[in-house]
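Only one chain is included here, represented as structure tokens and corresponding to the form predicted on its own.
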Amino acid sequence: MNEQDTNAQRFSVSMLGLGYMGSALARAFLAKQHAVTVWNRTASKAEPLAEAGAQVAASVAEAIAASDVTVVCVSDYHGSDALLRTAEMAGRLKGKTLVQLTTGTPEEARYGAAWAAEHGVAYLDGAIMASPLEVGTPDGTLLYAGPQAVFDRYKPLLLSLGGNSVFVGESPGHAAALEGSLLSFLYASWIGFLHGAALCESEGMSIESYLSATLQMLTGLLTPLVTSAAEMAGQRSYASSVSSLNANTIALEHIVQFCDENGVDRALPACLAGALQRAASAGHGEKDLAAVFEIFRKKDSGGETD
């Protein structure tokens, strides 16, 4: 153990939920020498953690009583509510801190924060942007929202879960919102890559050559594109100096035709072409492709876009 580890601040923390991710979180706490208590509905999942040094609670109430901080990572907020939303658990949590790392929506996070405030519980809502293997590493990314003072107080504990533990704001829904937004981009990119692989395969091209071309495009093209799109969407001004939304619609329609000719599923490019067509029908055809943001965004009574 190095001097930095020896001098690190220790916390008592209880981990509720020991699936792949919950177990990884508990192990990360143990690796930093925190006093860890664990509970899981299927008790056998706690046995490897007991061997690693964790205390095993016989009940949720016992786990909450054992620590100043309770971390929850279960399947969904309904599962979390079933564990915690009782008069007994509210009483046991009063004056303590609850860190919610269960995946959910911003509305669920706000509901959780309101419940915690009503019962005198300090609350952070978080989002894990890492795989179980990345938890506890310097590059592990976790997002947290809630009171800044609560995050600052427990930041040394939270850094045990990932060196890139980031506070994203006091609005309790912001961690879930950022997670959902990033995953929307990730899934669209990931599935788009696989669709492109299917197109290449249909022409007898290797997926390896397609991957090589994709990686070159990512480094040279994607960053400037998303940077420009963010600037335009932020300003809601979409003057095009390269190619119009109409031109990109035609390109997507050609991809749909390519799919049809080669027997490849057309649903993804057809969906994208449909979105651009809707934007064109709304008057954005000669603007930059980024103007498609206007049909995605939550509608308000704001002014006209350029």
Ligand code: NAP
Contents of the next structure:
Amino acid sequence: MNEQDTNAQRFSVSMLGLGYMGSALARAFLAKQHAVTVWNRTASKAEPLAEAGAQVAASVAEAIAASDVTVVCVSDYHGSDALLRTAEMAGRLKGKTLVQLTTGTPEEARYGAAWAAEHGVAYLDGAIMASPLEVGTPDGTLLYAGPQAVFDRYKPLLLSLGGNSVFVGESPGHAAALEGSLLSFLYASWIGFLHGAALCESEGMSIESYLSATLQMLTGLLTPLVTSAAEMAGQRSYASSVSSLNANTIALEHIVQFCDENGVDRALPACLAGALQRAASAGHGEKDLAAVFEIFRKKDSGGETD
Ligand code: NAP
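One more: the block was the form predicted on its own; return the form predicted in complex with this ligand.
Starting with the chain above, the whole complex follows.
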């Protein structure tokens, strides 16, 4: 333990759910010397944590009673609700703090926050933007939404889970909203990379050389493209100085043709081309590709500026 750790604030915290992620969270709390109590539906998963220094609760009620803060991280909100949404658990949590780290939607987060407020429970809804291996590291990123005062009070505890623990605002759905938005981008890029790998392979090219070109493109091309797209989408104004949405549609149609000629699955580029074709049909063909944002937006979000 270094001098900084010696002076660090300690908390009592109970961890409900000890899957891959819950176990990593519990270990991160233990590493920072907090008093950790754990509970899991399948009791055997608590054994390694007990060996690492955690107390094992025999029930959810016992876990909640042991600490000021309860953190829950199970598969989904249905599982979390089954554990916590009873009159007994509401009574036990009253006056304490619940940190929800189960992945969910903004609507589920709002529902959780409303339930907590109704029962006198301080509530933060978090999103873990890290793998279990990154939890507890200085670069580990977690997002939190809810009352700023609750976040500030427990920030030293929450920082144990990742050095990049970010408060995103008091709207309870905003951590889940940012997570969902980032994952929408991440999955499209990640899966797109694998589709490109299949195209390379179909021409006998190595995936290593494709990876090297991709990494260069990420900083050289993708970063300026998303920066410019953000500006245009933010202003709802899509005048292009480099290429039109129609030209990009043709580029995507060529990729679909390449797939068909080489026997590679066409669904992904065909889907992207379809979105641009819909944007063109709505009158955006001569604008920048960023105008496809108008197709994706919630339909009653207001008109564009040009
Ligand atoms: P996991 O390894 O499959 O573990 C699931 C956990 O949920 C287990 O503790 C399981 O208990 C518990 N559970 C499920 N349904 C339950 C119920 N009805 N009642 C009580 N307990 C229940 O999943 P995980 O990877 O830890 O993921 C947990 C959460 O973290 C998810 O929301 C996930 O999206 C999020 N997350 C995970 C990662 C990751 O890389 N793993 C990254 C970011 C976010 P049993 O052991 O008894 O089955």
